[in-house]
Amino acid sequence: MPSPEPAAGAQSPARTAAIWAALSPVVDAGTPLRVLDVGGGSGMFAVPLAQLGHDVTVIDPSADALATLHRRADTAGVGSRVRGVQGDGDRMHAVLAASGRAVQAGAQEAGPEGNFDLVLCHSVLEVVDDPVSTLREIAAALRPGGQLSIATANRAGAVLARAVAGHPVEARALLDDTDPAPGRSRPARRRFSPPELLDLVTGAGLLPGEWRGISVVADLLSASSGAAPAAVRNLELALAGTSPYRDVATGLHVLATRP
């Protein structure tokens, strides 16, 4: 049976109900936690869980995301719940660092190294100059026992979804691992195979769980498709955790945890 999504997520899109089924047992335990957000953008993910009790840090290059963050947890009454810190999370210690010394007294503080109960990295490592070197400074932000949920894009899914779309050559160089579109100005963004980031996590000294596929058929339907969106999102559940379905899902996921 697929793990119930937490009450935050049960109205997220179909193509997040895998990420937040994993996550249920950690954030609906009714314990509040100090949650970091690497990466977390606008808040897709920060405000539901400070809407549960948590407090969350999102750490992010974009200033524009930053204040539609801010913007929506105001909205959402949960603004004293979310801190946003501007940077990039392969500086993220130097980046908390900075923002605390400049936190004025009896306001939200960053944790401090090693602090956080739960660390999110979705969609960071494909972008990263050194994959390596970022999870492993990432997971350093984790306290002993705390968890971190790492979500990618998926190889084969990429394929798949080149393929389909009319483009066998990008598709046959995604499967090479090679870059699709060469003569872009800016570098690929990576791919990743289920072995591969179980290999990153490990390598961090992390210890992972059970990997997941992210959207293994909420990609694929057309907004004209007439799908009931619970009936996708109850189907993601059922797909995400079994192979050979999710092995051509758009993403992976996995929940890991450090000793």
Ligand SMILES: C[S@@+](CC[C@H](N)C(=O)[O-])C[C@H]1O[C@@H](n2cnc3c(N)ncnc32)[C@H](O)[C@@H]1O
Second form
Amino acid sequence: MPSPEPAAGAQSPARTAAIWAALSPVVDAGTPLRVLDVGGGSGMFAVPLAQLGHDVTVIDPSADALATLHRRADTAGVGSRVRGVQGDGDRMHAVLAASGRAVQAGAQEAGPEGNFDLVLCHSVLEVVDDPVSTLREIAAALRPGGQLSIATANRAGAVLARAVAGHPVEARALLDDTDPAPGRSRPARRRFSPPELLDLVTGAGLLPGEWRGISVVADLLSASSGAAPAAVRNLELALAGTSPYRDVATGLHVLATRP
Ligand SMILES: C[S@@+](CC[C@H](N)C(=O)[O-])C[C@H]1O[C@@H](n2cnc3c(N)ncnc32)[C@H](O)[C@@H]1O
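The structure above corresponds to the form predicted on its own; please provide the structure of the form predicted in complex with the ligand.
Below: every chain and molecule of the assembly, starting with the one above.
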């Protein structure tokens, strides 16, 4: 069954519609949440969540991204509900503790760890030094019963995307999870299979729900396709939880709970 169209992210692009649909029962319940967005960047999720009434802390090493985050939050009129903390996700405990005064500035603030109702980690495990320690830090930042929304690149989707873009050698290397250009200065982004992602989540002591495919078709459509955006969003919602479509999506998403 396709998920219902969420209030959260109702205006989001088709490629993230399935993430917002998964988040909807958590963030549209009418209770203000303490949200931590690890690698939240310029606020693509943080600002809409603050507009829904949630308090959002973003940890990101990029000063530029955090400056854009604050600008975007102020423009949306939710600057008081969004705060940026500069630092790495795999050192989150130390980063939040060091910024304790800023993090604990308001009455509704989450403490340095263990108090967040919801943690987002979207498109970040691909680039952190160590996904295992990042997830361990995230698990510690959640309150018992709190939830993690995690999105990563899907290896199968990357293989197909490289192949249809005319790069069969790269696609073959991705299939074996080897670097098609070893020795380059920037390490290759990590990709994950669904079992690898679920293993990481359970290894951190979290209980994953069903995984979904993110952007099954949206990234395959050219801008000139003429497809109606609302129809593409509906299709994404219908395909996200359905194999074999979800298996070749660009990304993977899972919602997990801290017991
Ligand atoms: C692809 S962007 C994703 C941004 C946002 N989460 C989203 O989904 O729109 C990756 C973000 O991860 C941040 N990042 C890179 N290394 C990181 C680390 N070690 N810990 C936390 N964030 C990191 C980058 O600065 C960037 O903002």
